[in-house]
Amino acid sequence: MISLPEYPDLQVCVLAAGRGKRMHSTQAKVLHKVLGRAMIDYLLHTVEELRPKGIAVVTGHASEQVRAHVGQPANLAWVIQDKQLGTGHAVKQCEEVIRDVRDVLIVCGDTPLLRSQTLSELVDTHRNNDAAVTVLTAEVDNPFGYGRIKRDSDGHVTGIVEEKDASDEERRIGEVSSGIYCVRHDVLFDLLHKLGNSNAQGEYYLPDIVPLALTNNHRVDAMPMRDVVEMIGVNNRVQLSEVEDLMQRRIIHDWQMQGVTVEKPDTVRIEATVNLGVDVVIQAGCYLIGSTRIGDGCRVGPNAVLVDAWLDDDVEVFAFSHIHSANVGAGAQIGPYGRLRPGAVLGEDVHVGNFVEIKNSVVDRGSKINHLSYIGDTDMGSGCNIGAGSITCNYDGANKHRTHIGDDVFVGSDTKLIAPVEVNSGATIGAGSIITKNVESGGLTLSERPDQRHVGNWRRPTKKKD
């Protein structure tokens, strides 16, 4: 991770009040999530990174839904644009928030694969060159919908023209402003006040800074930007997809940079707030959603889905399983076929096989429920083998109820556990039975509902030594 230098002298200002028409969406725009994480969230991490004096998001559309999203955090301050009339109207409306600082930077909510590092350079190059306004460009083959940096015959900054209001000629022109400025903090708002808004639209344009600038004998820059993808906004769901591919593929370079494999990445998901561990292997067709944490030594078998799960070291995911805010211990196997679903938590080296369901249940170290069976509502101790076709009859109906299973218990194939009740360390239930009462340790307990019976001076086979 490059380290970058501290802004303390630096203020942002996040435009973020567009309502986003062409999402066609009754939420904000920026709360669009890209892998996970809301657009605005990507932003507010990068700018936090720069370490600025403090941070000021001008919100219009759902302003509500914003701030619920984004908080409170001590140095942000919240700037309201009631009416929407272009970017240059909606700094403007900063000009109480922002003082006492050498310069403003100035980026748009809905560029999510922004990077600090690119913002510094901005900064850098801004201070560097003594500049009033310096833009961050781009040069791109197709420019359209982009505003167009205009230079003269000594590559100087001449002006910035908006597609709707730009000639044949202009249109032609291959470097675009990214919409993200670093502006002087004393010229900024005179310059903003004497803005007009004689456009197509009748806005305000924040563009109109570079030809008000140099009218007054400021010196305007521009910085090309290395990767031009870093400035692309999202406007509707065919922008949201193109930019959720792109930082896909950062993310999963990132982890493998990290070692992680991922042996398809074309063909995986990992979200913004996944975490993996080292040595992590990553198969085919894989989705790692929302929380999700996987420990060192990992193996996810192709086309397993986990949600919010965390998997200690060494856990191996077989294929087509899911698991769901559930917590898998060192070494353990699940599947394939597998399901965890929330509150599932199993200890280390317990093994889940295929077409097994557990929720909301305890089963403890080196356990084993290998096949088509369910568990729910159970606490289950170490050292337990469940047969397949198993289930603990939780739920009557109205209520649900606890089944609790001690050490060392075997339970036949096909029984049927009718909570609440207890089947004590050391039991073993025949195949087929049908417990409604508490299980006595050691021995035999045989049902056929409805008498139960136990046989207490039954031994367990043994296995047969070599």
Ligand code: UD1
Contents of the next structure:
Amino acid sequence: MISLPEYPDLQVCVLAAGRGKRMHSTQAKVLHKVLGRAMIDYLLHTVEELRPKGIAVVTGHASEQVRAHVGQPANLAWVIQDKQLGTGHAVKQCEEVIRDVRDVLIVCGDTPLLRSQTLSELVDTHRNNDAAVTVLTAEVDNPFGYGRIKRDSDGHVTGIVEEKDASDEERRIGEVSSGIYCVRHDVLFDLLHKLGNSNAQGEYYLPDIVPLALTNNHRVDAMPMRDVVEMIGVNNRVQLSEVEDLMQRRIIHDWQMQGVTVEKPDTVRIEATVNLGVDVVIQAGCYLIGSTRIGDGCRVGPNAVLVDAWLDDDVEVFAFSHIHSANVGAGAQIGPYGRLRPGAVLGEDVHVGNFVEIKNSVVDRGSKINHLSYIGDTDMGSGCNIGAGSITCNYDGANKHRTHIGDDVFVGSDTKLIAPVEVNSGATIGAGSIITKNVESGGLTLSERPDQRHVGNWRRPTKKKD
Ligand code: UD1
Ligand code: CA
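Could you drop in the structure for the form predicted together with this ligand? We only have the form predicted alone so far.
Entire complex below, previous chain first.
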């Protein structure tokens, strides 16, 4: 982790008022998620790392949604742009809330890959060059949709032309604007007041402060960025998935550097909100979603799906298991094809085998449910062995009922426990039983079994020839 300087004389302005028309969504664009985290959250976290004096966020379209999502951090001011008349108009709405700073850093809410290190370099370059306006640019293979940077024969920036206003020749320019600027506070609003809107979109373009600054004899600079993917703006869902892929590589790389083994990383999804310990092994095709936390030494996969799952240390989750809102104790083993549903809480060294489903149940240390069972609304003690195909019948069609199982209970295969029912510690239940009454500890409990007959002269059918 590189430590950044702090910028107490810098104000950040985040533009997030646009409709995001190209997303075709009822949700504000900046609330769309990249690996489980809203775009605006990435951006606010990134600019926070600069420790600026304050952050102004311009919202307009669906602003209530955005505010409700972000809440009210102490140094954050909300600014409303009623009509989305352009990026320049958006920044102008911040005039009242930006006070007593040297520079204003303007960023867009739709660039989640942006790094604080890059922003820090932009501000430092801007200050070292004594510029009035510095724009962060990128040399890209496909400049489509971005504003192109125009330079004169000496290489000085002369302006920025938007895709829709550009001539064919201008469209061939490969250097584009990231939409990110550092502007001296004492010139910014002067320039914004001078903006016009006679362009293809009839908008007040922020990029037009560049020629305006030059006419007013201010110095304008451009800083090309090193890692151009940082500036990718999400305007549609194709870009959303591109950004997600890039973010995924970054997140997996970070975990690998912190002691996590990821097999076939291109097949794995690890959301931004997930936490992993050291010596964790994530095998191919795993999905780790939401608030999932995985303790040291766990092995997960292949093709396991974990949603808001908490695993203590040294847990093994075998192939194709699905764990959702469940806690798993240290050393436990799940699957293959295990399913833990919300409210499953497993103690240390519990074994849950193939095709076993557990819901809203506590299973204590060392108990084993190894094959083809359903355990729902159950409290199970330690050291139990639940035979193959056993089921807690927890639902009468209207209400759910609990099953209580003590310690050291042996349940024979294919037993049905009709809840509410209690099985005391040390009980043994014979295979195939249907248990409707409480079971005593000790001895053997079993329900009546149907008679077994033998038909001696019976022949196996043979296949007809046609
Ligand atoms: C913008 C830039 C372009 C740059 C590109 C980088 C302008 C005119 N164009 O284009 O030079 O290459 O970003 O990604 O600045 N917004 C408002 N209010 C408005 C309009 C927009 O807050 O009235 C916000 C949007 O929510 C968005 C940001 O400003 O976060 C950029 O707007 P967007 O429509 O995405 O502009 P681009 O076409 O991407
Ligand atoms: Ca954009």
